[in-house]
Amino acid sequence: MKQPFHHGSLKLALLDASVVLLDMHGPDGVTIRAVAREAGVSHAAPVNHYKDRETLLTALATVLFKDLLACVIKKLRSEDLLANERISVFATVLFEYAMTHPNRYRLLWHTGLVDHSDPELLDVMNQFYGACCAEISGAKMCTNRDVETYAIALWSMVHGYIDLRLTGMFEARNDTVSGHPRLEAMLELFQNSGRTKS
């Protein structure tokens, strides 16, 4: 059997079993009473962390998104890459990550399970988009447009590739010009989009 939690661990511990779920299962495997199976404790349990499934996945979308945000940092660290390369970092994570954990990145755009309006959430959200667009603008790539037209377009494009990968309409291919895999090829088109001319 398994072991039973103290009132400040379950809380974490939810958590991890929801992410197990979410791997297994999907978005919608993650429910109140498969979380508290999963970790070995009363379907009521969960009640006092988290009153209902909403904010139960908020919570575990917030989580992830904080990876991401974390790993988009320490990439960004590296003192090898050029301005337009910290620029695709923030691309690379997304895909990767969603190639990766495909049921993860789902979870983070649900908008019929995941409240977005939910201020811990808006706020990394927020880091994330805040610190891709301060790299735009360090960049100077972008003259002729604003920095969020640079950005809402970067991941509009990443957005839709990933998830149209994801679908299983566009398959894993190269660039047949470059030889690059399509979305570093993509990235070069889009970030030579943004280059004024001299």
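In this text, all values refer to a predicted model and were calculated from it rather than measured experimentally. In this text, the rigid core denotes the largest set of C-alpha atoms whose superposition between the two forms falls within 1.5 Å. Positions refer to the first chain, counted from 1. What changes on going to the form predicted together with a further copy of the same chain:
In the core-superposed comparison between the two forms, His180 has its Cα shifted by at least 2 Å.
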The other form holds:
2 protein chains.
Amino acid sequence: MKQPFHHGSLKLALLDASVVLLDMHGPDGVTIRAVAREAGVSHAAPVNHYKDRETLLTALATVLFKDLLACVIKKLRSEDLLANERISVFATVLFEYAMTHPNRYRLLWHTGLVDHSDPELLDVMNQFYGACCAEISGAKMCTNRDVETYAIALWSMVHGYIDLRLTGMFEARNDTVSGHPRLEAMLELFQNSGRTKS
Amino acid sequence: MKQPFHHGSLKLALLDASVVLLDMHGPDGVTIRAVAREAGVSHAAPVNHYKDRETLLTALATVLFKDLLACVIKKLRSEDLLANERISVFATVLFEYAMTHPNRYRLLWHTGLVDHSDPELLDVMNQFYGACCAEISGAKMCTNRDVETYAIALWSMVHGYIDLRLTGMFEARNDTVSGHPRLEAMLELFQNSGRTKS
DNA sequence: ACATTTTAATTGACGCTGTCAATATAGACT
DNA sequence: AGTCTATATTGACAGCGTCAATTAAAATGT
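Right, the form predicted alone is done, so what does the form predicted together with a further copy of the same chain look like?
Everything in the complex follows now, all chains and molecules, and the chain you saw is the first one.
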């Protein structure tokens, strides 16, 4: 038994097709029927693997979130960094991912299309939050009982900036190939907030 | 001439109907046909006033954004506040608006449904940004050339936190009827970032 | 090996949507 | 009155999500 059925492993092929459509046409372009066409199967074939559109897009978001988290972890491991640099890397990887794949980032937070109460997705998001807390904690910029506040503030700031940028505010004139001056200035501001505890 | 036509002023009635549907069923529930039904007209009547769905929802978002801005301005005028308190009020009004009317807040930033390059909407958003900058500037927490960075950081943090909350992260256990401890802690953190310039 | 059961894919249908074209009607203007 | 414009209605079309009925392939049991 090499191929379980006609197509082989349609479940994975549907996710691949979804990413292609997502990048090309945005979240709204990832319809069940379009995904089926892209994968070369009939319009109702996907229902065997994902019971409705929300389920498909939630699975897709879960995969993308895992990729992004892996991306962050890999980058943090590959370089020898100071604690405050690690926070910058965390933010920068997120930001560059969003600018490189705007539609993928949009899907991750699309409440109308993705079910954010899905256990598997929730698990990845909590791992992400955990990683964020670990970096804040490692930077020793606040007391232990403030770690969550600082972590939420950092994530909120980065996510909020990305979201505002993706809607067209604060146009790209801020950015260059070698860096993101605005983001870096904001990160410096964030770091400063931890230096006044006396 | 009291009523220009059958219905009177359908253009406004459509916006009213849209808000009702938005609050009840979210952005996806605001379809042209549902709005027409809610307003008691035929399914193609709206096309005379809004040429397509995106145009209708962009007009709706513009109205809601104006309301929110008016809300902020009114609150800032009605009370006698210190500069740093004004920043908190700015953030808190935004936050409470989003928690009271989550679907309205979601629509404001829904890139798939709203055209954020629309001149009228862009104008309101720029006024909003201007108001944010004015408060940062008034608080004298940074040099003039850093005002934009601080304003963007503040708006990003508040917007990001709202957005994360609306997707279900950081559940409401943080909030009480009298306050929003987490938000307040984050605002204090933000204020601290301005106190290290020596 | 053959028959049976389970899994996976197809086809066709339904009601919903956005949008357009054709039509009808109310009001304003001359 | 008659004409013109703005506004609303009706009907059609394709695309969508979803379901039911059907067919086909693969796994299983004997």
